[in-house]
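Just the one chain here, the form predicted on its own, laid out as structure tokens.
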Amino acid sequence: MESKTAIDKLLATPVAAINLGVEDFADNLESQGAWVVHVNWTPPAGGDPEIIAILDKIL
């Protein structure tokens, strides 16, 4: 009988996910049983570059 690799032993393991923004792939995830933590995160500024460079010099 072969014994488990690490990364058979990481397969076996249930899925554990911290999700970043787009809310639908946390919601994908726990439907499959993964236990998931969704954080509500959008770009500074929108990723607006101009007012990010703007805010960084008041920061």
The other form holds:
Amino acid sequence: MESKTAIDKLLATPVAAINLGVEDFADNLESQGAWVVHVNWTPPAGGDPEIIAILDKIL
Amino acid sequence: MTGVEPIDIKEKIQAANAEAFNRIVSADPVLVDIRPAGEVVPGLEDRMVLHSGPPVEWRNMSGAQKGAVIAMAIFECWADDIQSAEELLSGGGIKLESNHHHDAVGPMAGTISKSLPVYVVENRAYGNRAYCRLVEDQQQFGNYHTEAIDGLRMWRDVWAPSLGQGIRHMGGLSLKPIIAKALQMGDELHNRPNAASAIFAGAMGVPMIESGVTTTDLTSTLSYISGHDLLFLGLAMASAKSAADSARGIEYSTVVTAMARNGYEFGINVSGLDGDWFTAPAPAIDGLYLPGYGEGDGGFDMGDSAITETVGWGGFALGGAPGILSLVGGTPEEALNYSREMREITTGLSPDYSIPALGFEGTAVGIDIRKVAASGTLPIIDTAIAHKNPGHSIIGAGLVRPPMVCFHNALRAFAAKYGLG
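Follow the form predicted on its own with the form predicted together with its partner chain, if you could.
Next comes the full complex, this chain leading.
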């Protein structure tokens, strides 16, 4: 099957990852030899839906 | 649909914030006098002590602020000793009010009472005045012992009258040029106002001589001002307060007009929500301690001095003041990043106050509660640390950020006031 081939190919190549948010995940991958780009990201307004709704109207 | 059309309110906020920003950066602070607070601070009554931060009752006051208030009761001769001062305060015999409700600010515990001379700074661009007490390293940290109160007595009886005489003789001293120059000389004007202090001390000698200050008082005052690295902090704070107050009460503005702490709560004021405090428990400070003290000794964040960050100095100008890092901790690169980071949460860059290490770009001015909440980036404040108990002088210094809940609660109040329900 084509999907199985794609997964096989993916797993057979070195891991390259873009990590969003928690930096520990990037550190863990990097310590295992993976190529990682970490993006320092947090949800807007800390994920608070009420504040996000207010900001949507005024920002 | 109820409320205001979204596009309309965004435009209104943008215009209001531009106005708040312009008022802050165009402020023209001039030191016009140094007078006993009871003669000049609006609404300051007998048997009243003003304190830093949002309003707080005696029973909730932090240890250091209690110590400082006790010292003021003894200084004013309302009580003979520590115990009788405590009894007077516990019984409600002394009124306690926030400096910010009286156009005033004070470092650390920030205590001001009627006999204590204050700097009188006039914002000539807007016509308002602001007041700040002296800066020292004992009583304002909660030390109520005789040596600490004696420092206030020297200020009241010798140093403040001598400086005030010189100031009146010279017809006032413009502070904007001193502030601009000091920022180029490695000051951030909060924990490090060393250059500004030296410039100010240098400017005061001749006017005091010309105005006829006696040799004894002149010698004592020159010795005081020439050896006091934090001397200018009181003037930086009064200047900042005069600038920030000019931006109060602009409808629809989301710009912060005060950040203040009393060791119990951290509070902010917002221009378009004038008169309301948005508070949360005061945070702990990440800092360095003087020998003999450690983290377990420190009280929570305290002082009105964050008014300097409110107008773009202090932590916001840390990138230009690497010398302060030996006191508050961190690396020069981190300090530059703090100054860059503050641009994300502010309205614009100062046209007059610049940082050489950042290519002479202006300091970040006009903290916007919307940007703070959206980005998750909180203002950075460099500050000193007081003991958690009364009776001590300074024990350390460090960096701190306000609680995010202050900004979230301000946004909720803004939504309620301006019909965004």
